[in-house]
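Just the one chain here, laid out as structure tokens, in the form predicted on its own.
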Amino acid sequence: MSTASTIPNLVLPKTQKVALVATAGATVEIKDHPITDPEDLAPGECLLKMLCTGVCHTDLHAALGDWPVKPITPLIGGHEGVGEIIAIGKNTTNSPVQLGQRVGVKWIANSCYNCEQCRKGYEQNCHNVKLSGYTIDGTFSHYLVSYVHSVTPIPDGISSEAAASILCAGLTVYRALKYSETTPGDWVVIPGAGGGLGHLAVQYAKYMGRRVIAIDGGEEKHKLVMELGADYWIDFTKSKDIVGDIKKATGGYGAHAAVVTTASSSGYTQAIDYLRENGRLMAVGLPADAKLDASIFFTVFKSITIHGSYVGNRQDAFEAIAIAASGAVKCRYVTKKLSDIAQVYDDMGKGKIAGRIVLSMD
């Protein structure tokens, strides 16, 4: 009889601490939760001992249940986790990862790999997709069941804490820039540049040779984005004419692309005005309930492309992690404990966080 593969002398406790939201809108709480027995793993599944997990604005939306697509509750949130594989399900064949290997868990926990979207490389749009911390248990836990063909190997040269936020925030902005059809020297506007996604977008854009106009508010974020290489700063709390400021920075023509990383609808409203002809609006940030208000006339007249860019596929994740591991992109993060999650959500909802928060499982 086949049994699960486990690391030598593996002894697991019966329960673990997790951050759980009982119902949409309820306060997140630290609870005891069972740990899956390795013998109960299905073929293709693996059990991870989590090392850390990032906290993303999506996790807050999941807890609030304020998106049109509703999460499953009770919910263990989180989708930016790094852990070590301690068991692999019995009868698993051709596993690309091994026991003891450090791997990352992403928003896309698993997909079918066989439908039209998966075959075309759009795994995130698979109709049978499993979403970490949204439709299945997420990374706010000490042990987690994941999938050998979907986890991302974490290379040497990058810490687990630094890698965590690359698995979602970094991956998301990297793909948006990759598909923005910009070339080296082009101007890219990044609304929300000092936030969790934005500060990574600034770095990936500079790695790709783009010129960056960073938009955000406050001196702390101003200092951060300029340290990361932004070419031009606009404080939206002080500017009286954001469109005019962008056109001034770009010689009067406007930007080639906008990668909107803010979760506020205000980041989208002026993009059609400040993009130049054949510009691309890369919609990334997800306001809970907002509409994209764009002039149809000028969208057509200027040949503007509006492109919804939703996380990324497995190859995008490999590339985003490799760039970060090379040292070209560094995540600015503060480490906290899993038990701090309620305060982190409160600060996130009030816009108090610059960079990222990573929760340690120690």
Ligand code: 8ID
The other form holds:
Amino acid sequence: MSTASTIPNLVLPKTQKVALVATAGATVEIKDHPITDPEDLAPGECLLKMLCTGVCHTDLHAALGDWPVKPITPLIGGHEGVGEIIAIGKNTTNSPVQLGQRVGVKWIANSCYNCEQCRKGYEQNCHNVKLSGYTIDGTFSHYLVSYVHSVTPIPDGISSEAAASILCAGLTVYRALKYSETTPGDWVVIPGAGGGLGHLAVQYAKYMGRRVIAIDGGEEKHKLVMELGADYWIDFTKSKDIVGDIKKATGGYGAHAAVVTTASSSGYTQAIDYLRENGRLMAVGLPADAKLDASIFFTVFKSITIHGSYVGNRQDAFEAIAIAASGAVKCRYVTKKLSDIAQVYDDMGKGKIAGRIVLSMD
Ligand code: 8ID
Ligand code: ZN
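Right, the form predicted on its own is done, so what does the form predicted in complex with the ligand look like?
After this comes the whole thing, all chains and molecules, with the earlier chain placed first.
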């Protein structure tokens, strides 16, 4: 009989604190929760001692239960966390990660790697997918079960706090830019540029040599995106003509791509109008219950592509983390405690957060 392997002298407390939402729309609360016994880990599973986790707007959608696909309840949210592997399930073979290693947990907690979508590299669209903090327990916890074949190794040279939000926000916008079919010098519009995803999108886009038109609201976000290298700023709360502003910035032709990272449908408005011919609308932000209002005539007439871009696969995560670890992309975050989460959700719902909030598990 084989047993689980653990780090030396592992002693686990009886319970842990987690941030839990009892039913959709209920206030998030800090509760005691059991910790999985390493002997109960299935082959391929590992137990992580969490170090920190980012808070994504998706976690707020999950807590509110406002999407057409519903999360489990009671829900432990969170899907951009970094932890240390403290146990690996018995009979686990060919583990690419080791005890004591620092790894990241993504929204895509695990894929089967055998279905048609996985075989094609679309692990995020796996028919048997497990979603962190949505269909299984997430990173708003001190101890978490994860999967050795799906976690993302965190390289030395990047802190856990700096790496956390790359695992969702960074990876997602990195992939959207990768598939935007733009080339260096091309103009990319980023509605939501001052938010968690958006401020990383500005940086990945600049790293890839694109010119960036950042759209968001308020002076704090204006200052942030200009510091991060945006070439042009539009305040959506003030502009009377966003299409006109974008045409002006791009010599009259419009932008080559838009990576829409807002949580509100208003960020999608007019994208078809401000893209130039053969432009790409990369749909990333996930407003609840909204329809994309696009002119069919101009979508066809201008040969526009509308591309839904959903997080990314393991390779996208490796690439996004490697770029961040090189120092080229830096998450702008403020560190808070897990117990601050209700306030974080409140601020997020009001659009008050520039960059990201990362919760420390200390
Ligand atoms: O795989 C995916 N596609 C994916 C992955 C992760 C997150 C999608 N998301 C989704 C989230 O569920 C959410 O709907 O992306 C959206 C943005 O997530 P976030 O970056 O974590 O949210 P945020 O930090 O609140 O930033 C949103 C920004 O949008 C601005 C806000 O001011 C904020 O800075 N904004 C809004 I609300 N309306 C805007 C508008 N009309 C706008 N900016 C420009 N124009
Ligand atoms: Zn996310």
